[in-house]
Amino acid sequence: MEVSASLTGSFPRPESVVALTRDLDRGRATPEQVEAGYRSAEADVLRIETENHLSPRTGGYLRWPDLFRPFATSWPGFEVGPITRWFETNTFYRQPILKHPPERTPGALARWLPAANGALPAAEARAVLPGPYTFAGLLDNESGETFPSLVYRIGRLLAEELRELRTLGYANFQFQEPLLVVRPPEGPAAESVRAAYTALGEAAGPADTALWTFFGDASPVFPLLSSLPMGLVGIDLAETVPEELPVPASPRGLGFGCIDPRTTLLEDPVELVRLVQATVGRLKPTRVHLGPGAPLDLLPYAPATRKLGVLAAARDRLGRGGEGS
C-alpha cells in the first residue's frame, strides 16, 4: 500500500518576513528587501519539505494572507471584507464580500501559486485551494444568490481554474473543506456539494486530488464525502474517532490529520501509526497520506518544524507496517 505525507496547508511565516512586512507597512523597507525575504523563506520550507522527504511540496504558501485572498482581490464580484475569526482559533482571516454572482479572471491564481516565483516547478507542487461549500459558507453573500447555487457556482469557477492550472503543468489539488465537517449540508446544500465536486472531478481529469477537512468530527458526513470524485479524503484526527468511520462504499485514498496544530506537543509517531494502521484494516484505502490536521500556521515556526519530523517519522514506520525505530 503506497503510503505518503505532506503539508495540507500553510506553513507559518518565520518572524523575519513578519518584521520585514511590518517594517514596509512602516516606510522602514522597500518591495524588494520584503521579496527577498520571502524568496528566503520560501527556500527554507522547501528545504525542509525535501529533507523530510514531504511529497508534493507547497513552498509554505507564505505570501497568502489567507486562503480567500487571492480569489476575493481577482475574482470579480467580490471586495476584500472585515477581519473575521478563523472558525475556534486565535487567527482571522479577512471575509470576501460577494456583491455581485463571481467570475473569474484568467491568470490570475495562478500568480499566487508556488511556481510563479520560480520556488518549485508546477509539476512538483501542490495547489492548495479552498473547497466550495467553505468557501460560499464563509463570505458574506450580498448578491441575492441562493446558498445552494452559490457552492455549485464556485466550484465550477474553481473547476475553470483547475483546466487552466493544468495547462501550467500543476498536476496535484487539494481542496480546503473544515465546513464541511463543522456544519455537514443537508438536502440542496448537499446536492450542491456533489454537483461542485463533479465538475471538479472532472475538470481534474487524471490529476492528483485530495479533499481534506479539519476542525471537526468527518464521521457524520464521511459518506458523502467518500462518494465524491476525489482521490483522497482526509480526515482531521484531532476531532475524528476513526473506529467511528463508517465503511465507504467503495475504497479510495484515505488522508490522516495526524498532527495536531493547536498545540506545540509532539505527537508519538509509534502511537500514530498504531492509530493509523486499525483505521486502514477496518477501511482498506486504496493508499494513505499522512499530513497535519489543520495548516500549520496556527504554529510559530520552530514548533511547526518540530512537528514535521514527527510526520516523516510516522510515514517512515508506517511504510515499514510499523516496525523499527
Given for the second form:
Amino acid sequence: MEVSASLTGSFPRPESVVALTRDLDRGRATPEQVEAGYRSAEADVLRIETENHLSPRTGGYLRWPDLFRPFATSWPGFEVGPITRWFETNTFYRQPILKHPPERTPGALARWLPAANGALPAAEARAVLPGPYTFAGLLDNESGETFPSLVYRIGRLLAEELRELRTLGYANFQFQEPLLVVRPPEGPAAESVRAAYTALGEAAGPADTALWTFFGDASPVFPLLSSLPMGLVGIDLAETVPEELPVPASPRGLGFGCIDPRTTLLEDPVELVRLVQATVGRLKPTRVHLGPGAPLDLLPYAPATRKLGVLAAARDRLGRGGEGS
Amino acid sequence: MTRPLFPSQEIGSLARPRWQLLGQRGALLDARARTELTSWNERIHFLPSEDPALKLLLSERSTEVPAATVRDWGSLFGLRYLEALGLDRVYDGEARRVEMYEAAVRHMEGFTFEGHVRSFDQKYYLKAAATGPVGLTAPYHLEEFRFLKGLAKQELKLPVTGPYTIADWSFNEHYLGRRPGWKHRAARREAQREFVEAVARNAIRPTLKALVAAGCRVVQIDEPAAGTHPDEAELVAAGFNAATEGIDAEFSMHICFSDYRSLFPALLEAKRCSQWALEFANRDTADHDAYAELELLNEYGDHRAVGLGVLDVHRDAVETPEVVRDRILRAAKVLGDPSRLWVNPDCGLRTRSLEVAWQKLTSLGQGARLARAEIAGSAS
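Hand over the structure of the form predicted in complex with its partner chain; the form predicted alone is what we had up.
Up next: the whole complex, starting with the chain shown before.
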C-alpha cells in the first residue's frame, strides 16, 4: 500500500523566531533581521520535513499569524477584527470583519509563502489555505451577503488564488476546514460547500488537493466530505472514532490525522498502524496519507519535531505492511 | 469601607517600563528609559526625586543599582500608577511576574518547561508539561504582597492564576499518560479533572492560605482559559472550590474572551466566588451589544457582583468617557441593579503602552463618574 505523510498546517515558530519577533516588538530587532530569521527557520522546517521523507512539503507557514490574516489584510472588503478564540485552544485569531462583498488582490498572497518552497519541485510544494466554509463561518459578516452565497464567493476567490499559485509552481493544495466538522453545514450551506469545492477542484486541474478537517468528529459529515472533488479527506483521530466513519459511496484518498498536537505524549507507531490498517480494510480508500490531527503549532518546536519522528515511523511501518521496528 | 457606585479596579498586568526591564537586567539605561522614568516620576511621584539610588539609576552608573531595588521600584511604580488614576482596588500591574502562567508554575513541582507556544500574533507563552505529581516548592506571590501591603493607599486585590487555567495551559503528561487509552476523549476528561484538582489542592490552596495569613483579603482567581472547552466548565468550578476551600477571603473570578453562556450553569457551583470579572468591550460593536450577555445571570437568578470590562485591552484606540458611561449604564439596565457593578478593563493592559493604558484608565474613571451622575440624575 502506498502511504505518504506530511505536515498539515503551520509548524511552531522556533525559539529563535520567537525571540526575534519579540525583539521587533520591543524595538531591539529590525524587520530585516526578522525576515532573515523567518527564511532561515523556513529552511530548517523544510530540512526536517525532508529528513523525515515527508511529501509534500510545506516550509511550515511560520509567518502566518492565523489562517485568515493574509486574506483579511489584502482582500478589499475586509478589516482585521478582535482577538477571537481559535476553537477549543489557548490560541487566538483576529476575526476578519467583512464590510463589503470580498474581492481579491492579485499577487498579495505570494509574500506570505515560505521562501524556501521556491526551491522545491512543483509537486512537492504544498500550499495550505483556509477552506471556504471555515473562512466564511468564522468571519464577522457585515456585508449583507447571505452565508451560503459567501461560502461560494470565497470559494471562487480562493480558486483564483489557487490558479495564481499554480503559476508560481505550486501543484499541491490543502484546504483547512475545521468548521466543517465542528459545525457541519446543512441545507443551502451544504450546497454552497459543494459548489465552492467544485470551483476549487476545477481550478486545481491536475494539481493534487486535500481537504483537512480537525477539532471535530468527521463521521456525521463524512458523506459530504467524501463527495467533494478533493484528492483526499483528512480526519482528526483525536476526535473521530474511525469505526464510526461510514463507507463512502465512491472511494477516495483518506488522511489520518494521527498525531495529536494537544499533547506532548508521543503516540505509539505500532498502535497507529493497527488503527489505520483496520480502517483501510473497511473503507478501502484509494490512497492513505498520515499527518498531524491539527496544525502542530499548538506545540512548542521541540515536541513538534519529536512528533514528526513518530509520524514518519508510522508511515514507514505501514509501508512495510505494518511489520518491523 | 465606603465605595462609590461603580467602583473601579484593575484586572492584572501592565506593560513593564523600559527602565525596569533594563535595570533588572543590569543594563545601562538608555536615553529613552531615563526620559520615561523621569517623566513618569514627575507625573505620579512614586520615588523622591532626591533619592540617591534614583539619581544613580538615571546616571551613566545605572548598572550599580541592584536589580532587586529596580524590581521593587517597578512594583511601586505599578501601584502608584493605578492609585494615581483613582482606582478603588489596585495592585502593582504584576510587575514582578514574568507572565501569569510561568510565574506560578515556576513555583510548582512536577512541571517541565517545553518551549514557547504562540497565543496570538507575536505573543507567546512558555508552556510546561506536567511530568510528575503536582506539588509546591514554596507559596508564591508572598514577597510582592508583603511589599505592597506596607505601601498601598487603596485596597489591594491580588490576582492569582487559577487551577483550571494552569492545567489547561499545560500539557498533561503525568495524569493522562498513566491512563490506558489516553487518546480517547473520556480518558482525557478524567485525567484533566485529576490534574486541575491536583493543581488546586497541592499548589494554589497552600499559596492562598499563606497569602491570607500574610494579610491578603481580596483575591482575584484568573481563569482566562475557562471558556476553552465548554464541556469542562464544571472543572473550572471544581478547581475554584478546591483552591479556596476553608480560606477566609473575598474571591472573584476573572474570565475573558469566552462564550459565557457555555460556562453556565456549571460555574454557579463556584460558591465562594463573590464577583464575576468579565471581558465585554472587545466584543462590543455597532452590531452586537455585548453587555446584553449579562442577561445570562438574570436567567439563572445569580446576584453576584460583576466586574464589567469596559476597556478593550487589544486596541490602542482610547474609549471616550461617554462610551464607558454608556457601557456601564447598559449593563446596569440589564442587571437591574447598578450597585452590583464594578468597572474594569477587559483584562490586563500589558499589551498596551503605559501611556495608552493611562489614557484608557483615565477614561474609565471619568466614564464611571458620568454614569454615577446619570444614575443620580435619573433618581432625583
